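Below sits a lone chain in structure tokens, taken as the form predicted alone.
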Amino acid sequence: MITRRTFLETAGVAAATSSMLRAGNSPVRVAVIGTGGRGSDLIRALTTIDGVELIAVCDDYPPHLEQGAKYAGPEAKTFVDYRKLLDELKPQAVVIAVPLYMHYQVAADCLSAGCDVFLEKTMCYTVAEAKKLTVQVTASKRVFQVGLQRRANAIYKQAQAMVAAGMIGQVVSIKSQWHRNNSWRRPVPVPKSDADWPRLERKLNWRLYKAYSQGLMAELGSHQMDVANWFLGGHPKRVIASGGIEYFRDGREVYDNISCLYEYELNGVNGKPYTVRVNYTSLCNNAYEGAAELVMGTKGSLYLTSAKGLLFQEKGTDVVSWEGNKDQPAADANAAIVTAGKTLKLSNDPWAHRGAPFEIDIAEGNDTRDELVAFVDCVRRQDAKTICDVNVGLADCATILMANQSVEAGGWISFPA
């Protein structure tokens, strides 16, 4: 029987994390390289964390650098060349939010300069680069964390603990997606007639071009496939994927939609291996369901977003006993829509056939800030075991890139050696 007490005990174990920096220590001197949209988010979060001294920001695009400097405050120096920043200021830690194709080189240079490194996802542009960086991080013994922030999200930590505790039984399937309805294209601040337009367009819209980007899987799918790897305790065996440019035919080179089927080989409760299939889709022209994961087990299902988690129990399994709760009455009100001479019944409770959900109710947080708090705490303690270390980043990189390879090859792709 799953009781309210055992449910909350599991929640407490999952949510317990040290977010307080030890008083009396000197501030951690941090620089940020890359001050575009994501870099600015990270800068704003860093300025709210006690014990962080934001000493510099760097970007080679003046409007982004100006924006980053405004968020960082007047004490932070500005640089166009990150190597000059490393040489002159010798920061203790560096937060990197540059375009994907630059990840490996910038991170490698920061490690060589003796810095601890927070590197935005996806870890590297290629698996080969990710392997090289893994070797360098391991040899350097520096603190290293990849920016897969669901690992810092209280709801996802709670849900992972529930899965590990067997609260939804044996996991049988995962369905996840990141659906949006926008072109993913950013405006260029000069007219097309300007001689500088082609350069600026590629600089600002680097995510749309294969030379700089790995598309939807790297920018969005990396988050959800990391959740699958985390919850299932390993990486997929193989994947088959289909994608293309079907809607936004505007000169982009990366897909505007992709659908993937991953297979994971796990050991069941009887010790025998079985397959869990993970379905992932990403769309740019329909936002239904948004960004979410549905983890389905023999005893229940977890529906997860960064803002809410819901537990649905399968009929016939133990019922969660909530002290003081009255039985939920069956839905007895339906709305009727008459169209083309027929009556369609729409339940007022779309979850009725699944039973009333139990909400994972944890204090509201900011997972971008929370992941940086965790990183800074590890820097202070010089603890290389971050919440998303280089090995997690390597597995995630390989997981998402094999889907792109499958689209190109038109068939199954196995996880790389």
Second form
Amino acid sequence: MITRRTFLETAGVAAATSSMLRAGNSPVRVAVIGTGGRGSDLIRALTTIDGVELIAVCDDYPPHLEQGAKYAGPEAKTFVDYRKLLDELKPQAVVIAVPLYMHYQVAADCLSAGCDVFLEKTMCYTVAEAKKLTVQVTASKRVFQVGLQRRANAIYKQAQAMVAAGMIGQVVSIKSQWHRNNSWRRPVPVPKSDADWPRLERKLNWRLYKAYSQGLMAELGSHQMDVANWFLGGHPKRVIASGGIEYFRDGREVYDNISCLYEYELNGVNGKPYTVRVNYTSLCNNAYEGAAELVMGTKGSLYLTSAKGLLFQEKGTDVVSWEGNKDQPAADANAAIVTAGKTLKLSNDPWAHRGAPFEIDIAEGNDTRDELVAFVDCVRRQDAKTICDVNVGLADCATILMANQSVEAGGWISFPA
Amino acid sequence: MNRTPYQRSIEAMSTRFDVFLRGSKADYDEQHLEAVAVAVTEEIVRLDGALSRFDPRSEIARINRQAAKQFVRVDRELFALLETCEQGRQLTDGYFDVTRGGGWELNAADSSVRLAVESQIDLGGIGKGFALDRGREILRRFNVESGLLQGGTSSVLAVGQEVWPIDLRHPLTPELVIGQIELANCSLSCSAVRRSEQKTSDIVNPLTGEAIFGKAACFVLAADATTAEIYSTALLAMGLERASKFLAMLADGEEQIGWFEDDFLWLKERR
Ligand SMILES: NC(=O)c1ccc[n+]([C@@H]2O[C@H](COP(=O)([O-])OP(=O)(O)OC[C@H]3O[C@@H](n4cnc5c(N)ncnc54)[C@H](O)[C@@H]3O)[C@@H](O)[C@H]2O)c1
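Having displayed the form predicted alone, please output the structure of the form predicted together with the partner chain.
Then the entire complex follows, led off by the chain already shown.
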């Protein structure tokens, strides 16, 4: 039987905190390439981390560069050409948030320039690129991290530890989805009649065009399939998927909905393999269920989002012995311990008929900031073991791309060798 | 301009926001308006995520946890908002105070903040207005000439020259219309001591630390929503008498200020 105490220990992976980066050490010189939506989030987060000196921002679209420069502050230089930035400033680390089709080229150039690299998800536009990048990272011995921030999220870290500790029994299925209800379009600052519209449409709405984007699987599914890979401790064996453009017939080339069935082959305790099926769907025209994963085990289910984690015990099983705080020292109430392993508290959730829900209590932490804190910490220590390394990125990339391939080919697709 | 505006709504900052947009040029079709409206709502949700003191993931929550012990670095966007709050505090003789009298130190050299012991930041009185002002920037950047943005019905921002008629409702008896204004290219912020279902006010007089009482409501029209929020919160905390004196001393500006206690009256009209 697993008590609350044992899983606190299992889960006791202390998050790197910026307080580790004590003043006195010289700051890490960081540049950001790509200052659109995500780049701006990352810039804002970087400017709050002690020991980070944001030396430059780069974007080839002037309005976004201007925005990035505003968030970065007057000390950061601005560049239109990232190669010039690398030549002139030789940053120690770069944070890359350009569109997917540019990921490989920019990351490879930064590694060649000797930089440690934080690269947004999905790692690469093709598996071939992802493999080349993996070889380069490994040979270069640079610090490399992919921006799959659930790996830094306190709820997911706790949940993964709970699964590993057997708290929900044998995982039998994962059901996850990212459902939203909007066209997934960014506004374009000129009307369609303007001669510059086609260029700006493709520049700003790159997500919608196949030359730059791998659609919903890369932009949304990559986060959630990484959770499946992480929790199941491997990658899928094969997938069958179906998708299409059924509603937003506005000239886009990527699917506005996709449904996937993945199979993972795992080894049982008795050495006999068994299959776990993962259902993944993404929709652009119905937001019911939002973005979440439901990890279902023989003894319980974990419902996970970036902001909430719930454990539903299967009725009639003895999964968690809930002991309140009686075996915990009084200091357990203080934040430091709560951060290391999330306290479970009884929830008055309306879904109580599914079995008593426990809530993974998040005390603090923002996963985007925390993933950067962890990255900077690795850079500082020159530790290649980042929370989301190149092999994780490669597996994630291959996992999501095989679903797109299945839609196109029609039929089962195996994980690439 | 009689066409129904494009509308999109979102829940954020513990309330509902609505975005109404009208495209004036044939070129800016509904597809464009939808994309702009989504950009606005996503910006509001993003700001909620940064500014909410209830969300442990927010920047404000991080500051509230850490900044009593040391200076905490915050991003430039948030630091600029904190500076605006500080200017608002000075402008209103301390009656607008996001630390509720607790006090803080802002260090512009490295965008950092430190809280006095026991002090906590609560941007509830200004966050909605700030979000609406950011929404207006998006409308302008993407050439939407006319729009109405509102959060929780207490913060409203009309963008463009179109006139939007607004009913002012009695804070305790919302069926009663106590006044009507026409809003164009202007923001409106309303603060009331409490809503009908509340027993006490969530507005505190920062100088005494006590919740305000009574049944007053203050309505402020200003060029931007952030300013409107500062005045409506501060004036209500002052109470009618002090607010009247304060306004008499205030240099003529664009603001227009209405007060409701038993009747509606304008304390300051726009020049
Ligand atoms: N981890 C997350 O939660 C998350 C969230 C959103 C986006 N992302 C990822 O971040 C990346 C960027 O997405 P976004 O939403 O910010 O897109 P975006 O279009 O808003 O920003 C991309 C920016 O890169 C710039 N750019 C393109 N080519 C460039 C070049 N050669 N040199 C310099 N700048 C260049 C563009 O001008 C643009 O400003 C994508 O890979 C996306 O998947 C991750």
